[in-house]
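The chain below stands alone, shown as structure tokens; this is the form predicted on its own.
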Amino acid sequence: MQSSETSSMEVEKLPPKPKFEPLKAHEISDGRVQFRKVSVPPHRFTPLKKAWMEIYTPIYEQMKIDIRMNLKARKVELKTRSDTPDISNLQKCADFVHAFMLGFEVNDALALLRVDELYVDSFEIKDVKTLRGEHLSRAIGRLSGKGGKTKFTIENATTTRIVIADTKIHILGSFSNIKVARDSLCSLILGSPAGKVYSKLRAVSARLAERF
């Protein structure tokens, strides 16, 4: 009896728990500023230009990171400020810019900023398959349509985005989404006819909108 009522006492001698105020973004990192870089490619210049204010007020305004563009490196430089919330934002805010580098629109790499889980995926014509002259011509022709057609209904069926520059491919959007792309993509480059890629592509997409 005697031994419950010493233990009881103790528990009421104990302090009260401390209570921390949450970490800032530059408090985490003690202090030290965050750093990334984001090299501009020669034909992406004019339309960084272009759309310099567009990717400036969401990244600098709602994501709170500094951001300026480099003229002498030809490079977007970021960093985080003392009000950055949170310390994801300067990665998130690269991976933005950077999309835009490759080539997709300021609306579709915005995506990046707003909703987690999307990624970029990018992969070459000659990773699927070795291809030269004209039948390289052709496979990329495969790839898009006519005016694009294949490429629309690709991203509409799969909900990702695609860039084909020149031989190289970059497919922005959810995991499993870009998977079914890729898919659908590389069935083309190997020389399957667009119809039978899209009575494959409206099954895959049926199954994937169940599951959700």
Second form
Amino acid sequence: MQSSETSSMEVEKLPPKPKFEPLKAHEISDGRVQFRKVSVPPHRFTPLKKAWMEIYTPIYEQMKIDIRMNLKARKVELKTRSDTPDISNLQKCADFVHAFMLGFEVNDALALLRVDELYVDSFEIKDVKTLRGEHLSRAIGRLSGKGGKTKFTIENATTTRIVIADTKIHILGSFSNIKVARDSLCSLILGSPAGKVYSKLRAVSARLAERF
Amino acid sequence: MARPIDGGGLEALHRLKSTEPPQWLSPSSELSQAARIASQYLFSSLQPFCPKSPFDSLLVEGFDAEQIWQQIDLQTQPLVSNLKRELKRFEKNPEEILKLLGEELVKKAAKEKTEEVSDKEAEGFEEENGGNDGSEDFEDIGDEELGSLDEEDEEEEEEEEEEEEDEEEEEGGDAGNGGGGIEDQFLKIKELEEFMEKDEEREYGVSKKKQHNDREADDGDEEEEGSDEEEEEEDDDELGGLGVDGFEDEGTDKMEDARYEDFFAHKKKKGPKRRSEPLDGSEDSDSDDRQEDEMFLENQKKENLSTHEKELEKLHSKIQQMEKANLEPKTWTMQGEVTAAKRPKNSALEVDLDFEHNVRPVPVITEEVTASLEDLIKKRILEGHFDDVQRAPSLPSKAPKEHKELDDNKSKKGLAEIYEEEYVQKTELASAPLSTSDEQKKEASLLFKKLCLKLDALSHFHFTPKPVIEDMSVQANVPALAMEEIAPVAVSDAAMLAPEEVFAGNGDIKEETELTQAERKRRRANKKRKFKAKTAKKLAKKARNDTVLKHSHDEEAS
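Show the other one: the form predicted together with its partner chain, since we just had the form predicted on its own.
Then the entire complex follows, led off by the chain already shown.
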């Protein structure tokens, strides 16, 4: 029944198909500006001050996001501009700043801005195994290794970045790499010696390197 | 002096003989006187026969009976031994009897009286005339035999006897003359000949020539022996009969009628008879005597056998011996397996045993051996030539695997940079993937190229193909197109790695969930085995290192 009606309608002149341009950042949410606010933990305040320009430049210049530091509230605020190309930029910048706040370095966190599929994964030691007192301390020591070499080994083997903040562990990298790193860290927490983890990493890294 | 004494002596003897036995019981001077005279007479009559009698006549007056007896004894003792010797001689060569007889024939008449007297005196003076009896009986027998011979024998025999007598006389004469300068008190040719003949008789039996002589001798010997056995008499009769039968008829007729049984058959009958009779016969005589007599008889029989019969007998005895040995149980050396209990004590020492030695004999360590060993050791140490076990070097079948080394330093590049580089690799086709070892390799290859250029210049750039050096590197499974050609002629989907290079089929093919129980167990067992081997190796290495360290410490300490 409808088909006959449309066909009758089509006999008459159809209006031109509408062309919709992609929405700009400010047009989303009806032209209102979007904000992101990232709180700054006290231990990251000084490093933020030191690395402010490195943070500010790529965000403002390349991402086209306004950024400012609210000292009183101890927060970093991000706002879209009219010429922000993509609404996801805001989120990326927010993630970038958040990663810095977790403890990653600017160079490492910068990858978040550049590469799409990078994530930050956080977990606690107690999620893996309940450790108390000295055991906990030893676990942390095992994770980092002597002079941090175990951590660096994992980072190099899996092209990730790891931050061990007391009992919290943060991993930055692609999904599969995060998985591998997480497995090694978990095995370290559970008590396997570093050598065993290394052998596993060796095998994994060779496989990872073959892939593109 | 002899005549009156002789007549007196004879009278005295007669008187003694006539006295009755009871008269002897009471002592009477007449009888004693008569006895003295008689004994004197006898003594003097015997005196010429005695070789060494100290007295010419018996000293009777004023002498005790004991003293008279001693004198007689002095005379008779050597006489008796002489006579015995003579007897033995006659036993051995009976022809001398004939010689004697020949001589005696002449003196026969003269001695008749003395024989009678001696016979009478035999009763009273047995001891004195023991020896005389023998010789006189001998003479009797000789006379009797001669008489019988004269009656029965033919001319042949007489001729033979005469010949024999002649021969014997000649022999006797020869013997009497002596063998020149050869003979002395030890070597007598006569005795030699006697021994020869005796031996020959023993070996081959008695020769025909001497058969009757033997028979006569046998008869004489047997009778002289004085044994009162019936067999001898029987033998005598039979032998005598044989002799009679054998030589009754003259000529070849007798030979043709002669049969085996005549010669040999009766001997077999004699055998059992002989054996049975000793058992039944006189038990007075000792068994030893009986056996000796039997042996004597057997020897007598054997002397009558021919050579062939003797050999046969020897064979038979041998066969019997062997059969007897076969029936008996064997000696322990001939029995199979013999334990120590089954053989006599220490018998194995006497026997020369031969057995196999399965083990090499223990080497005897002498000073030379040790010296030689020490020299060898010194020489080896000087040379440095030890017999150490050297591990065979394992040949590398493939190039050493390139391990991606784990870098435990903080990465200099930031994460962003790493991803940037990755992106560039992916999109741009210019640069090949470089691994850390490649840089060093590049440097090395560069140097080598420079070197090769200079060397080739030396050889005027004559082409030599480059040696193929397999290098092991991690190949990225990037489309080959990306690696090789900028402008591909044809679009190719071929990847850089061949499918077997992507996955060789080693390692776990099955998924975890697909494994069966047995396979799971096998996997676990393999893992355990590898781990154990590895830990053992590590422990050994550690132990070695520890000992080395310890030694070094010790050395430092000292």
